[in-house]
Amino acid sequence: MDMHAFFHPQHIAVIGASANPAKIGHSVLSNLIQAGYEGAIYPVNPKETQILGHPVTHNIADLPRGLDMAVLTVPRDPVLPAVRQLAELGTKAVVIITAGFKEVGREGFHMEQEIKEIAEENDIALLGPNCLGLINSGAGVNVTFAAGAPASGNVAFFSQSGALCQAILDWAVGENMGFSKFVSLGNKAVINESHMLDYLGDDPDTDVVLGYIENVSRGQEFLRKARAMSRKKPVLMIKSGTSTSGAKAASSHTGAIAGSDQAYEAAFQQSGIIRVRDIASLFTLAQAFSCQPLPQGPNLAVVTNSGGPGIMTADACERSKLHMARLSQETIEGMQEFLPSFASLHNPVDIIGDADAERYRLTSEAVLRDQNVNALLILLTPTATVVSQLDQVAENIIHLANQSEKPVFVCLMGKHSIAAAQQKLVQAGIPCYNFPEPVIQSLEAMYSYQQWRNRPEEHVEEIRTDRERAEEIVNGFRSRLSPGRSVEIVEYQAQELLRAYDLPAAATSIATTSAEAAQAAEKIGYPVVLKVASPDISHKSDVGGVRVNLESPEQVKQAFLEITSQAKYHEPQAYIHGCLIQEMAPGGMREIIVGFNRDDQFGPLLMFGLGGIHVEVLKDISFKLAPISRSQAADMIRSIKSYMLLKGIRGETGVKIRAIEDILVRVSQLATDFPDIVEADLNPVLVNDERAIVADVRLTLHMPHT
């Protein structure tokens, strides 16, 4: 695709051109020529002869051939055979404005899929259908309907959602924020957001990209392209749709627990997109990223005239990954020579209520000088010395942030009476706030995107598998299903499936009487567990299908007698093969839970857990999605709140946290080789800090339909 036509057109045809103000067609027109744009403009309408100055093209097959961008606004029904003839013509990209195709139903779809097809057989960048259109300000090109258009700055915005990218556009106007690009996605028949970082990622006028996402198209392709675009440019994204009324059912801890909000989450955090909750906090973040250097360290001070707010920053910033500098003794030396002698000299530094502009200058060039410092934040309240300084005060902050590789952000707390300076300071290019917590919020995330932008790429390893008994496991259950059917492959070829991986799952043995469980047990060593052998039967506990710690043949048949029993009471239709038994593990050990769920965008979401009441009640929990690097196990493990239970407290012996890692990175590269295992459930995995045991495994084989 011609993504250079796209945003760069030498030429435009606006289809559905109109003369009429309250048609669509006119709109995109209007805007068109009121941008600026020095190309050429064919509107194009069967009964008009001239729209806003322009020559009117009656029809499709009178534009030139070799077309760079044609705009539909025309009704539906007319879409198909016009993209047919552009097509013909050889035209490079489309954008369709027009709505009713997928978003309304059945017919729609099937012309949509038809519109795509043509797109992509003949190479042309397409844009909707279902569209707001397009802004490229640095070309004049506006081919919107929307009213208002923003100024030219260097950051790029995209959207799945028309009506909100005209929100933003009147928003944006309002606030005088500029964009490179605005791109409206619409419903994505070819161009989608991966396109989107693909080209923004490169382009010399985008600093910043924010993008409001529903849904992602091809998902590895996506985490791909933002990987690369992220070690770039820092890229701001809201996702919505997060509810867990959107997550599909499933019968395993894992499968219930990682719902569809879980994988985006872990795809932003290993992609380094960085996830925004809300609109406000989207341009927050945007104004800060676009116009300050990133801080390149955590250590923030504060320069104010008011106690009070400078304590409410340090709260916050202790809340933060941030921290309140220390500031060396030189600096608080240097300020003792020009500070009354009842000002605060130590972080956040208070220069009392009737610190004038001089005041404010000399503080703030002490406080930045120093190295401790990685950012500022110069805070003021409007007291009566300082508020009729305020334009001076402003013209001293801009020039010591042009002279400083540090960011420098300002809080001017009130309304009235700062309105004047706070708009000269976001003129200049400075951050300026009515409270302190957005620019804490602010900073953090400049702080841990350049964490990101430092941090090493991950490397997967390469680990040795039995993959040909792997494969014999899996395909003896495959040649059980139908399409569109799922299966769980029973515990015991689960375990054996595990062991061609070399995970330490618990050994084994399945018998059909109880003299054979007795036998079995006697070639494993007491004690025992016994478990119910069915593959009808996914909780075992559920109907008494287990014993524990037996440590004698007599125990092992009884055992055996009572679990095939009152397992066929519980579930007569149930086939009950016999029972496993299984070694007995050590007592002492640690409970955690490792698993994965399909993610039907990205595939494999591994999770990471404490067993018993930290996942089913706490739901403390991490994901990642597979494949992960032995780095990124460690991080899952250490993300969840209760690491330190595991890393041992109070005297208490830790677990072997290697061994943990090393399940994790194992079971990535099992979920990673059989895409149709859809779940697994390892739970529970018991730790000590010798070694860890896979007790019990549950994994289900899903064939897709053909």
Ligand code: ADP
The other form holds:
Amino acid sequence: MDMHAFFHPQHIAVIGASANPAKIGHSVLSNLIQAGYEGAIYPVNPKETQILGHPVTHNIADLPRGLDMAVLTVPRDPVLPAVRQLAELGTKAVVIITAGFKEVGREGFHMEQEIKEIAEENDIALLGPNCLGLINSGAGVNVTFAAGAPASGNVAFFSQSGALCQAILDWAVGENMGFSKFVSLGNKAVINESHMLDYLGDDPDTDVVLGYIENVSRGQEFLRKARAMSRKKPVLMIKSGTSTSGAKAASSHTGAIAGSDQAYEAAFQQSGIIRVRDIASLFTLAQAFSCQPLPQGPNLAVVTNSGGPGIMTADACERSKLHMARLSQETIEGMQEFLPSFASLHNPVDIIGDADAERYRLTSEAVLRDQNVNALLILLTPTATVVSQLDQVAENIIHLANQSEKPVFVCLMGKHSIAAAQQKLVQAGIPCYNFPEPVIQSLEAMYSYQQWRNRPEEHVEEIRTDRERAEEIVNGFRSRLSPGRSVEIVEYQAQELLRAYDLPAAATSIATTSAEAAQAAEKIGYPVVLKVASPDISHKSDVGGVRVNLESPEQVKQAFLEITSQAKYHEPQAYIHGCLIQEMAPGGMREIIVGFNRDDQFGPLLMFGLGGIHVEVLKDISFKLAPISRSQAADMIRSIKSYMLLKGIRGETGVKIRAIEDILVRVSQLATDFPDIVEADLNPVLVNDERAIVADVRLTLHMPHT
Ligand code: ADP
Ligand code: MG
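Next, give the form predicted in complex with adenosine-5'-diphosphate, keeping in mind that what was shown is the form predicted on its own.
Every component of the complex follows; first up is the chain already shown.
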């Protein structure tokens, strides 16, 4: 696919170009002309002879062969034949603005499918259908029907929603924010977010990438591209359609089905994409990332002429990953020379209400020089003294920021009297806000990104397993499974599979009579646990099928009889094999839960949490997409809120975290090796300071349709 022809076309045909200003085919042509496009333009229209000064071609068949780009603004039904003709002419890129395809129903879906096939067979870079078009400021290309064109800049934007594109363009024009590339993806029949990441990663005109998506087209490819890309440039992305009702709206919107939110969260986090929750934040962050250097550390210094806002900033800072910098003695002593005695010399540095431009300049310079400072916020309340000198203040800040390798942010508290200065700062590339919160938000994201970029690439170790044994067990189930069906592998055999992966399954025997059970218990050693053994019962406690802490042969025999009869009573249809006799984990072990399910887009999603109310009520769970490295496993464990309970608080002995890491990486490997195991639930795993025991496990095997 020729992405160069797509972004830098030497010739563009506008099919459906119109002399009527109310038509989309007119807007596209006129935007292209207004953008100063210097390549050849071919309006195509069956009737006109000339539109906007350009001679008209009457039929697609009369267009030259091998055009770089054709833009389609015709009604829906002629689109498919047009694409066929363009393919025959060897057109390299096709933009379909026309709507009415998969987003509206079956017929449209099938047409889109055919268009996609033609494009793929002929290697056409096809955008849309159902999109606003694209802009490449550097090449004078604007084939959108949007009103108003953005300035050129170093930010690229792509979006699945055309309406959002319109709104954002308008906003950007108003805010004077410039774009390098602007692409409305529409239905993503061919070109999708992965192509964007791929291309924009190496685009010299783009420093920051913004994206709005409702779903990802190819999860694994997206992850790979995103991971490579975000090492080069920051990628800020909004993913909508996460709430259930949001997901429904998204599916009727562009015919996309939203993946599960946890999987997206994990995907973004593991590939270094900065997830943004709303459009306001997208712009705040885009501005900061696009015009300021990344902070090399978390330490922020604040220079302010008023106490309250300075303290509020410090509070917001402490709630974030950032810290208030501790200024060096040298800086403090230096400031004493020129600051009045009432000034507060510690961060936030309060240069008090009568501060003028010069005091701001001297203090900001001194603070920014300090080695303990990674970023500076200049906070200003429009007092009478400083308001008359605002222009000078702005000038000084611009000068200071331009010479510094540390990020400088400004917060002018107010609206009316600061407007001119604010505009001056923003135009010079200094992020300037009316409140301190966006500053903290931006810097925190920039700092996190900086940390992510400095982190070594994850290395997933290949674990030695008895793969043959594992295959043998799974094959036993596969052979009994027809396509499209699932089966649960319950505890006894699931444990065997775990053992093949060196996972610490509790010692377990199976007995078909109470006498056998007592014998098995003798071998394992008291106390033991008895559980119902049935391929048809997966939630054993629910049918009275689990007895713990049995200490004698009598108790074991008794439990055997009770469990089997209870199970028969609750599940009369179930085949009951007998009972499992299992080693009883020592008292005081913590219960944790490890498992995975499979996301349609991103594959196996591992989960980890502390058992009991922590998972069920507090939803204190961490997720990652498999495969994971050991350090990612450690991350998963650390990132639950109740981590301190595992680590041990107030002199309490903690559990062996390494044993949990081991389990996570091994389960990750199992999930990766067996794509047809669609779910796993190790619940509970018991851990103490010495070891971990998997006390219960069930797996779900699914045979895909062939
Ligand atoms: P279920 O099918 O109901 O999930 P489990 O095997 O998980 O059955 O047993 C229920 C509970 O019994 C567990 O959550 C755990 O608290 C306890 N338990 C199960 N096996 C053991 C064991 N080997 N040692 C200690 N406690 C156990
Ligand atoms: Mg269980």
